[in-house]
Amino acid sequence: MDILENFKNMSVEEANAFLEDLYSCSHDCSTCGADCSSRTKKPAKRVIAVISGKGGTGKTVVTVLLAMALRKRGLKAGILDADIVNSGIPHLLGMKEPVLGEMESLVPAKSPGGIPVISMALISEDPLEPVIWSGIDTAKAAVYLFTESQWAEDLDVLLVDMPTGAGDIALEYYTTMPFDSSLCVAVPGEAAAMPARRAVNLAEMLLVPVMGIVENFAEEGFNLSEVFSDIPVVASLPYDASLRRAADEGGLESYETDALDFLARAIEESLDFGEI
């Protein structure tokens, strides 16, 4: 059966059972002879997790803006919308066409500007219908989208828009996806910065290096570097009403900023000179 039909026609219980059966393995390939997707190569030269400690930081917007900055430098960048419950990437990019399924795998949809995207919102028949799965099952679904998608063979960077927080879902992602590094999006204020610190600590605990902090909605009088003294703030984006309007209207690719150019250049250089 076509993989899209699997998702569209299953009840919640059937989908949970399908995912549990698919991923009920020990992850020890040395003792297993199965020819599964875990043995395939990474879908890109760099796989980067975009994380945050809490909702409302603009993490998804930053993910899209970074993909745009990378493409501006001539790199081939794609996005996996791994926040299954709150898939938002397609709306920001004004994407309407669904992801296609071929030979039991998924072909990423393209944004108007050419960014390949895999998102549950492009698979579900009704993007407003809630995904009523347990946390661990949504994580398994995201891993499925990661491994079973036909990303371009020459993809330079795959940005994974992660769900917020530092709980069991993030743990499942980190232990099953081959991340090279992560990037944390945080906003000013102690109450917001401390959850971001926890998200950073989890990534580092699981050996996913944090390349830096992107400060979103930056304001005078608060310095995130005081909370993240050991991690550089690599980009700072002030609040911009025109950015919000572009995102709301699905025209984020029309927004121009150079705030992430330094970060995009650092990622580009890492492709030639080793890890980030």
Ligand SMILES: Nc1ncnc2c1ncn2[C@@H]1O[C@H](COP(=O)(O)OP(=O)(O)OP(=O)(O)O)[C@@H](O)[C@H]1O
Second form
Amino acid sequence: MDILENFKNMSVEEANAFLEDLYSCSHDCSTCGADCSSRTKKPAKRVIAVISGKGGTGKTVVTVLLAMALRKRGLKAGILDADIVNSGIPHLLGMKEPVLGEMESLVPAKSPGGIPVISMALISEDPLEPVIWSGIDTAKAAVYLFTESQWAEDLDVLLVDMPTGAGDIALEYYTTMPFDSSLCVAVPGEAAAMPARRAVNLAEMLLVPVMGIVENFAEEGFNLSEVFSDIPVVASLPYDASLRRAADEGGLESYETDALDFLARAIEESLDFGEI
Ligand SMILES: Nc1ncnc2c1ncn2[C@@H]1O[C@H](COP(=O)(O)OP(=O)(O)OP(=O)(O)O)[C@@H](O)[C@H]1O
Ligand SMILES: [Mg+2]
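Could the form predicted in complex with the ligand be given as well, to go with the form predicted on its own?
The complete assembly is shown below, putting the previous chain first.
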């Protein structure tokens, strides 16, 4: 699991060889000794990382709305709140029941609408207690939650709400969790586009395809598809005070929008291709 530590201590040649190995992964672990994400069992048919370049773009809100849109289509979708320091999913869903530990594994708690959720906020006794671990330890905790949780056998999609950023912590997540793809939540503005671009580039460098950009706080006159000409903008959400209120009050599941429906349909259609 100490890929990042090893990576940091490698010479440039060794680091290049490591990245080359990642690029050329055959996903046949019987012929390779590397301890990488291909070794981690996938808990759902699709594991999708919800990422962003900057904080506060709406990753957590989009994760919940997408889970709702997937469930509206009859798919089984769960959420791993992988933002250990600032876990926000339970608040948006008004969840207080703790995650249960059973036979050394964690049983996801259910939102009022039935979304299975694993989150640090449902494990720690006091959600206001700051998590004062090193960045890498928080990444390891997230990977622990990922691997030790008892998701339903037939989970279609696991959405992973990622912490912000495209640095060493993100690298640890990408190299240890078997993501099929990612979605980048970005907001209008040249200054915000650059970090979003970096986040997209990191995912692509590590062979996690970016399915699309979700434009949040969308505004007239600024078109994110001009900034991301090579990646489709798959959903667009304007600022909506009633959304913010619903989220603040823990009632996001009662918020109705069709903004994520197209994306949910695309994910459903991708399931027809079977395991990837
Ligand atoms: N389209 C929207 N309209 C109104 N409010 C929104 C919208 N999207 C998000 N918000 C609000 O903006 C704030 C930030 O959203 P959110 O917590 O989802 O961002 P985040 O990217 O997950 O942040 P962090 O980087 O801290 O994890 C929240 O108060 C949320 O309710
Ligand atoms: Mg968040």
